[in-house]
Structures are given as C-alpha cells and as structure tokens.
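Only one chain is given next, in structure tokens, and it is the form predicted on its own.
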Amino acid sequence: MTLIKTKFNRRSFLRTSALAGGGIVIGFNWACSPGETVRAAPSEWFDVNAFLSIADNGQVTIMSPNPEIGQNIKTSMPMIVAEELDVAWEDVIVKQAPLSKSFTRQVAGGSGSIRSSWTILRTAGAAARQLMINTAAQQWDVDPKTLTTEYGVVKNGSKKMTYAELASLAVMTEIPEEVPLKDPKDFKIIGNSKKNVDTDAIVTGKPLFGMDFKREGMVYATAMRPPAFGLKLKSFDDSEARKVTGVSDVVQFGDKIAVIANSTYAAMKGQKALKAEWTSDGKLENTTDHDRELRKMLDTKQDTPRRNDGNVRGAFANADKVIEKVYEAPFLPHNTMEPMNFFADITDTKAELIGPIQTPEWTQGRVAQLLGREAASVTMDMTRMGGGFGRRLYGDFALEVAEISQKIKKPVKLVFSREDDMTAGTYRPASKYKFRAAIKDGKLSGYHLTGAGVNSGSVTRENWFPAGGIENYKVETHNLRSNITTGAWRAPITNFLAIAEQSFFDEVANEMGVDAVQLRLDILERAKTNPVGAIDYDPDKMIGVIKLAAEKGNWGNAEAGVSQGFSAYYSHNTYVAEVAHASMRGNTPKVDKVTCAVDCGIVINPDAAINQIQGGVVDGVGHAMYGDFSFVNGTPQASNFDKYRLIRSKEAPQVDVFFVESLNDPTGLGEPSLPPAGGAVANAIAKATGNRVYNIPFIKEEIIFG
C-alpha cells in the first residue's frame, strides 16, 4: 500500500458549477445488461470532488478530463478513478469534462494523457473512497482503519453502508491529507478489458463529434484561404457567391474570405463561386528547392554538435570500412477522418466555443487574446474527435470561427472541406538523415548522424538509442526555415528518424556479418554496463522488448517464402520492438504480419491498448509505403484522396501484440508503435527483394516495386 498526499483542500477539490452544468457532455451507462431491470433514476447527486459524483441510487458519474481523440482515454481515465474508489464498473456513468482549472494537463498529445494523470486520477478515487470510510467511521464511532470497502460498500464486520447512503454526509467531511493507494496486485478494474463507453453511441450515430454539433439559430461557414503558401489576398469578387441559394453573407477576415450560409453545402458551393486575386510577398517555395537545401545541410558541419562523444574523427580515419547512407522523407498532411470544424458564439457578453480540439486551454488563451478578453471569459467545451494525429493541436480553426462569429454577430459553425484540410493544413515537415558508421576489427567503432528538417528545430534524439552504447558517437542537426506551416504529426520527428535509423542498423549488421537483433543487443549491453555519456532511456527495458519480439516473431526461423525485418524504438517513455513478415506477390513484396512487443508499464485496458498499438503499426506501415506530398510554387500538389495515397484495408497487415508484464506506472501508447513499423518493413523488403529503400514513400522505389 502506498500513502500519498492529496494536495487538495475542500475548496479546490469541489467541482465547479460550470462543470456540473454539463453543457454538451454526453454520458453512457452500462449498468444494465440485456434482461436486467433498470434501477430507479437518481433523485439527487452529490459532488464528491472534481472528478466524480455519487447518486442516491448508487450510480457514480466520473468525469473524463482529457480530450478524446480515439485513444480511449474517455474510458481508461475513469477506469483508474473507479479502481481506487472501489466501485463496480457497471455502476459508472462517464462524461466528458469541459475545460476546467480543476484538472491538470487537459491535452491530447505526446501520448501523455494517462502518463501525466496516473497519480492524480488514482488520488481522486482514493480520496473519495477514504471520505466514504471516514464518514462511515463517524456514524459507527469506530476507527476508520478497521473498515474496508468493496464495490461501493463500506464494511464493518456484518455492518454495511453503501456509498449512496454515505454520499450526502461525506460531502461535508474534510478531505484527508493523506490517502492510501491500492497495491497494483489488488486491481480489479485496471488490467481488465472494458468496452469503450462511446461504442454504442458511435455505432448508432448519436451526436458525439464536432461535425454532429448543432445549435438552434446557428449558421454555417466555409473559408477561402490563400491557394499557395506565400500568397496574400489582393481583392475578391463575391457577386456570384452571394447568388447561391442559402448564402447569406460573405466577409473578409485577414487574408481569408468566409462564406456564411444556412447549410454546409450552400457555404461550400458559395466558396467555389468566389473569385479572388492573390499577390506574393516573396519567393514561392518548391519541394525541389527544399530537397536541394536539405541535402546541402547534410554535408554541413554544425558549429556545436548536439552530441560528440569520444574521438569520432579518429574512429573514421582508422576504420577498416565506412558505411554511409542517406534517407529522405516528404511533407505529410494529417488527413483526419473528421475534417477540421468548430462552433463559436461570440457576443459582447460571452465567448462560447465548442468542438474537437487537442489543446483546449492553449486555444482558449489564444482566442481570448484575439478577442481582447480575459481567458476565463472564454468557455471551451470538447467534443469527441474523429482523429487528430497532431493536426488538432494548433486550433487555427477555432481562432478562425471566433473571428467570423465576432464579425457577423451570430453563432456559427466553421467546416473545412477535405480540400481545405489538405491544402491549408499544418504538415509533417520534410526531413533527411545521413548516417555514417565506422567498422574496425569487425566492431562498430564510430557513429555519426546528421539530420536536417524543415521548420523542425532539432530533428534528432541524440540521447536515445544508440547513445551510450558506442564509444565514438556524434550527432548534428540542421533546420531549414520555410513559410509552409509545419507541426507535430503522430510521433513527431521519430516517425521518420526511427525508419532511417533502424534501416541503417540492418545495413551495418549486414556489412559486419552479424545478426541484426544481436547487433542491437550488443550496443544496449554496452549502454547498460558501461555507458558512454548520458542516456535518456532504459537499456534493460529495450533489451526486454527486443528479446520478446524476437521470440514471438520467431526471428531467424521464418517460414518458407517469408522474409523478416526487425526494428526497435523508444519514444513517449515506451519501448516497442517489431518483426515484419513479408512475402512476394509476383514481383511485389507484401507485408503480411507484424509481431509487436511493448513495454508500457501497467496496461489499463488491454483491448484498447492492443487497438492503439495495432492502429499505430498500420498507420506507420501505410505512410512509409505510400505517403507522399509536395509543393510547387507554394501550392500543395494533392488536395484529395485521388492524388494522395493511404493504405487500404486489404493492405493492412495482421498485427500480433505482446506486452511485457509490468507493475510500473503506465507510459504512452498512442504513438510509440508507429516509429519502428516503417523500419521493420524496410528491412523485410530488403531481405525479400535484395534491394534497399531509402525514400518515403517506398512505393516510389521502382527498383523494388516496378
């Protein structure tokens, strides 16, 4: 048992009235199975703390604080609270919490929701449980330490009091300064699969997503934006747009033009009827120019390397063999299933925003700054999101709709078309890596990585593998500035760095004549027993997933006609190793299966965790194989799926998932399985075809795919 300080007083831990109001939040109750009798509706609810309320009929409402983007935290977060509260999951109703100061880090990004809130969520449940115990102890005039709980009941020998009976009294009881947390071995809810609380609503088409949201009297808006990065609005003619049935207004905001209508269809039709002239404020950028400049950077010495261990120059000068390879990746759009959309109602007395957003607090502050108001005066409610992958971190669409609503003085919902989404988005930056390895006396004696990316800052992770395991080790990074908007894309930086790095290690292993898995293990053993410099990862955990993946993937003993590729990577505090199994279909390699081993600490909801890992692998395979995006004179060269290739259902491999058993605190899961996927596939393709892929998308490598 662990004792933990609550760090809350009665005032700060009580739920606010705005939170209790509910707004657009929707809860779902799984209390009754088919054939069971529905319990009587509660006549009164008691707010125990910011995270939960208990009704007089025994039901418990648990608020899920973070944005739900498909990563299942709307189910997993309440599971953690319910576990420590010690109630039956069947008695729990889950609601999406709006933005509130009562919660910490209401962000969907960096695979950090569970990792950052694990202790807070446990403390919320444990504090409420202790309140019930202390209240019962007062009623029975006994020592609280003599009481136990189980499934929402406090027990004192043969005496029992339910949480429902205690709740009205408990809300007046002081929150204890210190509460006990459960021993993980005693968990009943955590570690057992629970159905996503929104599943039935999603399947039956209930309104959950931003696109579903409607408000009586609202209008719809679309926006025309500059068709190329580097252009500004010179003038426009809206005469034809205003003739479209349903269009009520056309307004300019900044270098954009909003069309207002009584339906999304009318607004989009009006947008297509707009005529505009644009002017350039400088050079319009091309992908060919980016490629040329990034390649130059790979041959440029950085004044102060990111890391420089040992004597790298000497290692290469004395090497028996030097291996040098360059890997290249393009820009990529996010292409969420649900395009960007948001609702705003801005008046002189209120600023209300509702929609799918990964960063509600940051966006609230930016909207407030735009409107010249205090952040606290801007309300920001979250809907479920149909994908995000980093695109919904930035909230540009929320700022746009706030400005439009302020101008037209009406509640309005802004909707992007797919073309708007792809051509006026925030993209994964293009990047390139050059790797050099020195081999001396059959050993890896030197390692030099140079990275270059567009608007990326650092494109390396110099303190992660293989840091610490190679004596002479150097990392340099360069940044190419661009006016193309770039930002986080699922597993930022590492989504391509891992592919390049893990492909290169296979090439090094092949040149050295050693097993690819063993080479990684040898480097990790050095990092574990006698590390060179600082390391920001745990070699033991990485060794663990490598060995598990090799075992479960039957590494080195593939079936006839199957070629295997290996990859391992650490990101978002999680360790993942993958074995890709590929076979030839005529002259074309196909990835049939990926075996994936994961060390993510305690697994909260196994089925949901497996889904996250499988989704990350398929996403990683798909974008490595097919993802391509370019610019000509600042103009995106794909605006819809007719020119932008995504992986298709029949191309998705089977993904087998194995967890390292652990009682460590949980780490990230939404992103870590994506980075190693492309590397495993590249290495499998190389074995299957005898040829290496160096550029994303792999499908463009005609030497392999014809």
Second form
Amino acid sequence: MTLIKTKFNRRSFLRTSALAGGGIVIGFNWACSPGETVRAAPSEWFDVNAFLSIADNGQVTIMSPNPEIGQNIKTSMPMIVAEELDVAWEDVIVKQAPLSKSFTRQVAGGSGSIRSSWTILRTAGAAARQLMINTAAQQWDVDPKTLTTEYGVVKNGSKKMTYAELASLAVMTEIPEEVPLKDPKDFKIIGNSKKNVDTDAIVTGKPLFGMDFKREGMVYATAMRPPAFGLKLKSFDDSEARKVTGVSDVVQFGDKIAVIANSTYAAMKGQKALKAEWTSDGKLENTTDHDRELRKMLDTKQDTPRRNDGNVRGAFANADKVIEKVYEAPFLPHNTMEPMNFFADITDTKAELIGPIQTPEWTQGRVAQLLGREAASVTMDMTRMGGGFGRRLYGDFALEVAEISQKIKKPVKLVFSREDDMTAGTYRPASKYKFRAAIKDGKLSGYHLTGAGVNSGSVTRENWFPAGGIENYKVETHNLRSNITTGAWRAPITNFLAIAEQSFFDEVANEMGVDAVQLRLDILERAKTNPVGAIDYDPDKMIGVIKLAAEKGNWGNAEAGVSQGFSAYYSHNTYVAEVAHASMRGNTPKVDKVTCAVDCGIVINPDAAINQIQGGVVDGVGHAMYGDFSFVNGTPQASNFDKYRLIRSKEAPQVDVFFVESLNDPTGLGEPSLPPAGGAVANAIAKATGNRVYNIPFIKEEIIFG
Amino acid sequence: MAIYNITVNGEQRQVDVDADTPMLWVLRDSLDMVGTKFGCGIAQCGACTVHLDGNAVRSCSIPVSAVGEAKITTIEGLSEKGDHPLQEAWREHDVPQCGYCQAGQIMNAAAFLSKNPNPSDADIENATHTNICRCATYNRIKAAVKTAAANM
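Next up, the form predicted together with the partner chain. The previous block was the form predicted on its own.
Next comes the full complex, and the chain you just saw is listed first.
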C-alpha cells in the first residue's frame, strides 16, 4: 500500500441531475447488449472528480482522458481507475473525456499514455474510494481505517452501504488529502482481460470515427494541395469544378484550393475538375539525390560524435577483422485506414473543432494562433481514430479545416481522398546506417555506427544497447535537410534503426562464430556488471526478454525446414525480443511465426496487450517486407494501394506473445513490438537462403524473392 | 441528378444523386449509414465492402445507377440484433484495434462463409487476404472467421 497526495478539491464534486440533462448522460445509450437486463436508469449522477461519476443506481462513469487510436486505452485507462475505486467492471460506463485542464498529457504518442497516467488514474479512483469510506465512517460514527470496500460497497463487519447510497451523502464529506493505493498483488481488474469497450459499436457499424461525424447544415470540403514538394500555386481555373452537381464554392487558402460541396463525392469530383498551375519555389528533389547525399554522409565524420567511448580508432587499427555493412530504408507514408479528416465550425463567436487527433491540446493552441484567438475559446473534441501511427500528431488537417470554415462561414468537414492522404506529406524519414565492428582475439573490440537521415534529426539512440557493453564505441549522426515533410512514424527512428542494428549483430555473430543470442547476452553482461559510460536502458530487463524469447521460441532447436532469426530491442521504456521462424515456399522464404517476449511492467489488459503486440509485429514485418516510397521531382511515386503494398492476411505470421511477469509500473505497448520485427525477419531470411537483405523493402531483393 | 430506388437492408430507399455516385457515398452521405467505410476509393482495401445480392462487393466502385433491383446489405443490416456469428466471433476474439476496417472485414467474411460454410485454414487465409487491416489484426481476423464458421 502506498499513500499518495490527491489534487482534487471541493469544487470538483458536483451533483448532476440525469433528468435535467446535466451533460453527464447525453450521448449515452442506456440499452444494454441483447439479452441483458436493462437496469433502472439513474436519476442522479455525482461527479466525484474529473475522472469519474457515481450514479444513484450504482453505475459508475469513468472518463478515458486520452485520444483513442486503436491502442485500446479507452478500455485500459478506465480499468486502472475502476481498480482503485474498487467497483465491478460490469458497472462501469466508459466515456471519452473532453480536452480539459483537469487532465494531463491528453496525447496519443510515444507509447506514453499508460506510463504517464498510471499514478494519476490510480489516485483518481483511490480518492473516490476513500471519499466513500469516509462518508460511511461518518454515517456509522466509526474510524474510517476499520472499513473495507468491495465491488462498490463499503463494509463494516456485516454492515454495508453501497457507493450508490453514499454518493449523495458524500457531497458533504471533505475530499481526502491523502489516499492509499492498492498493493499490485491485490489487483482484481488490472491483469484480467476486459473486452474493448467499443467493439460492439465497431462490429455493428455505429458512428465512431471523425469520418462518420455529421452536423446539421454541414458542408463537405476537399482540398487540392501542391502535387510536389517544392511547388506553390501559380493560378487555377475552377470553371469546370463549379459545374459539378453539388459543388457550391471553390476557395483558395494559401497554396491550396478547397472545393465545397453538399456531399463528399461531389467535393472529390469537383477537386478532380480543378485545373491548377504550379510554380517552383524550391528544389524538386529526387530519391536518387537523397540516396547519393546520405551515402556521402555515412563516410563523413561528425564534428562532435553523439558518443565516443574508449579508443575506437585504435580498436579498428588493431583489429584482426573488420566488418562493415550499410543498411538503407526509404520514406514511408503512414496510411491510416481512415484518411485524414476534420470538422470545424468557426464563427465570430465560437471556434468548434471535432475529429481524429493525437495531439488535441497542441492543435487547439495552433488553431487559436491561426485564428488570432485565445486557446480557451477553441473547443477541440476527440473522435475515435481510424489509426494514427504518428500521422495524426500533426494537426495540419485541423488547421486547414479551420481556415476553410472561417472563409466560407459554415460548419464544414474536410476529407482527404486516399491520394490526398498519401501525397500530402509528413513521412517517416528516409535513412541509412553504416555499422562497423572490430574483432580482436575472438571478441567484439570496437563498434562504430554512423547514421544519416532526411529531415530526421538524430537517427541514433547512442545510449541504448549496445552502449555500455563494448569498450570502444562511437556513434555519429547526420541530418540531410529537405523540403519533403517528415515526422514521427510508429516507433520513430527505431522502426529502421532496430532492423539495421539487429541484422548487423547477426552478421557479427556469424563472423565471430558465436551464437547470435549469446553475443547479445555477453554484451549485456558487460553493460550490467561493468558498464562503459552511462546507459539509458536496463540490461537485466533486456536479458530477461532475450532469455524468455529464446526459451519460448525454442531458439537453436528449430524443426526441420524452419530457419530462425533473432532480434531484441528496447524502446519506449519497454523491452521486446523476437524469434522469427521462416520456411521456404518453393524458392522464396516466408515467415510463418514470430515468438515475442515482452517486459512492459504490469500488464493492464492482457488480451488487448497481446493484440497490440501482435499488430506491432505484423506491421513491422509488413513494412520491412513491402514498404516502398520514393520521389521524382518532388512528386510521390505512389498515391494509393494499387501502387503501395501493405501486408495482408496471407503474408501475416502467427505471433505468439509471452510476458515477463513483473510488478513494476506499466510502460507502453503501442510501438515497442514493431522495431525488432524486421531484424528478426532479415535474420531468418539470411538463415533460410544464405542471402542477406540490406534494403527496405526486402521484397525487392531479387536474389531472394525473384 | 436523378432519382434512384434502391433496396438497402430490406428497405426501399429513394435517393436523388448523380448517376455516377458510388454506392459508398450514397450510403454514407445520402442515407446516413456510416458503418460502410471509405478507405481508398479504388477497390483495393475492402473497407467499403457491402453485399449485393449476397456477394461481397466494393461499394466505392459501384455507381448507384448500376445497382438496379439488386439487394444491398450493409454492416447495419447484417443481422437484426448485431448477433451474426461473425459479429459474435469478433467480440469473442476482441479483434479490433482502431476498428475502421472491421465492418468491411466482417462483410467480406460473411459473404465468404455463406458460400463456404466449412472452410479450411487456407480457405480463410485466401478469403481474408482481400481486405487490408492497417493495424494488422490478421491473426485475430482469421481466428474469428474460424470460430464463426464453427458456430454457424
């Protein structure tokens, strides 16, 4: 049990009449699933704090503060509150919280929702539970310490009062200043799988997503944007676009042209009928140019290396053998299944925005700046997101729709076609890595990594594995500036760095004649017992997942015809190791299965966690195998799924997931299973075929895939 | 613009749209049935899958003028109470992550199972290969189709 200070004050406790429509029940459908008994509707709700309300019928509404992007925090965050509140999960109604100062870090990104909200969510539940206890203690005139709770009931021996009964009385009780948190060993909800709270709505086709949002009097907009990076609008002719049935207006905003219509299709048709002329305002870049420049950078010294332990120059000069390999990856679009879209209604007196956004608060501020208004005057409501993968961090679409609505003075929903979505930018940066290893007396004596990326900032993580485990260790990074917009893409930087690094370790192990797992364990042992310099990871946890994956994946004991590849990576505070199992289908290898070991601390919702990890692995395999995106004269060379290949059902390996048992505070799962996947696949392919892949997408390696 | 009389989920509906308007947008914008999703617009991803006389089709690529007397079924009309064996199996396996493609996945699988009620694992892989899930929930999609087949 831990005592923790609360931050809830008296004003946060409000009584709301359900019948008066005090905001609490609006939008909630009381009908339960088919066959379930419908309980009496509550007549009063008591808002205990920003996170939760208790009704006089025993139901509890718990707010999920963060944007839901498919990481299932809309289920797992309320589970944490419910655990400490000590109610039955069946009595919980989950709602998406509004953007509010009552919450912190309402962001979907960096696999950080659970990690950064863990204590806050627990405290919110625990404070409400303590309030119920204190209220009951007053009623019974006993010491609160003698009371216990279970499933929404406060108990004093055989005497019982429900939270439903206590909620109205609790209005008069002081909010506790300090509350106990449960011992994780006593968790009843956390650690027990709960179904995604939105699955029922998803499988029956209910409106949930930004794309589904509608408002009376709303019009639809699409926008034509410059077709290449480095172009700006010169002139346009909208006469044909205006003839399209349903098109009501065409407006220029910046270098873009919006088509306004009474339906999505009419707006899209109108956009196709626009004729625009573009003029160059910068260099029109080519992938071949990027490749040449990045390769040059790999052979260039960084003025101040990111890290330089020991004597790397000496280690290489004295080496018995030097291994040097270069790995290359292209830009990648995010390709969320739900294309970008957003709703805005901007008038002189209000600015209302609704839609799928990973960064509601930041975007609210930017919209306010655009409109020249106070941030507090801009409302930003979050819908469920049809995927994000980083793309919906950027909010460009919300700024666009705000500008359009302001110009046309109407409520409007902006919709991107798939082509708009894939070509509008904010890609995973293209990057390359050169790894060098020095081998002396059968030991890895020196390690030198140089990375270079396009608009990528640093492309290295120099204080993570293998930092601390190699005596002479140097890391350099270069950034190539470009007018192509780049940004975070699921597991930024590490989504390729891990593939390259973990492929390289396989090659080093082969050259040294040691087992690939043992090589990693040896480096980690050094990092653990006698680290070279400071490190930002826990070697013990990394050793833990490596051993678990090796055990569960039967490493080194593959069945006949199966080739294994190993990979391990730490990112976003979570440790993951994977064994890929490949077999030959005719002349080409196929990954049939990936065994995955994960240390993410306490697992909140195990089945959902497994789902997330499976998806991350298959996503990692898919983009390593097929991810391909290039530019000619600033123009993206793919704009839809006929030219851009995403992994599909038959190509997806079975993913078996195992967790390291842990009582440590939970970390995140949205990203960490992705980075190691491509390396495990590359290593399994090398084992199966004797040929190694160095470039993404793997499928283009003709010697392997024909 | 022209008037089209179409049958959606057993009901006669009348819409006044251009002849080339894809069924997807008739459903979503004219009829307020947004369960059918827009993904690519060129029949590549399957998010917009509906049934036309029981066959799985890509509603983004079928103009309203081509529908005629054919009966359209959408995710909203797949079952009266949302309890089609596939919908139940999707709940049991807790398939969705973001959820955006899942209505299309279910509609695609429903047409498949109606024609092949006892599929092999390879049949299921082939049948589900047509629809993209960007969250890559393929392990669960396949498992849920298998469960639904067993329960039908």
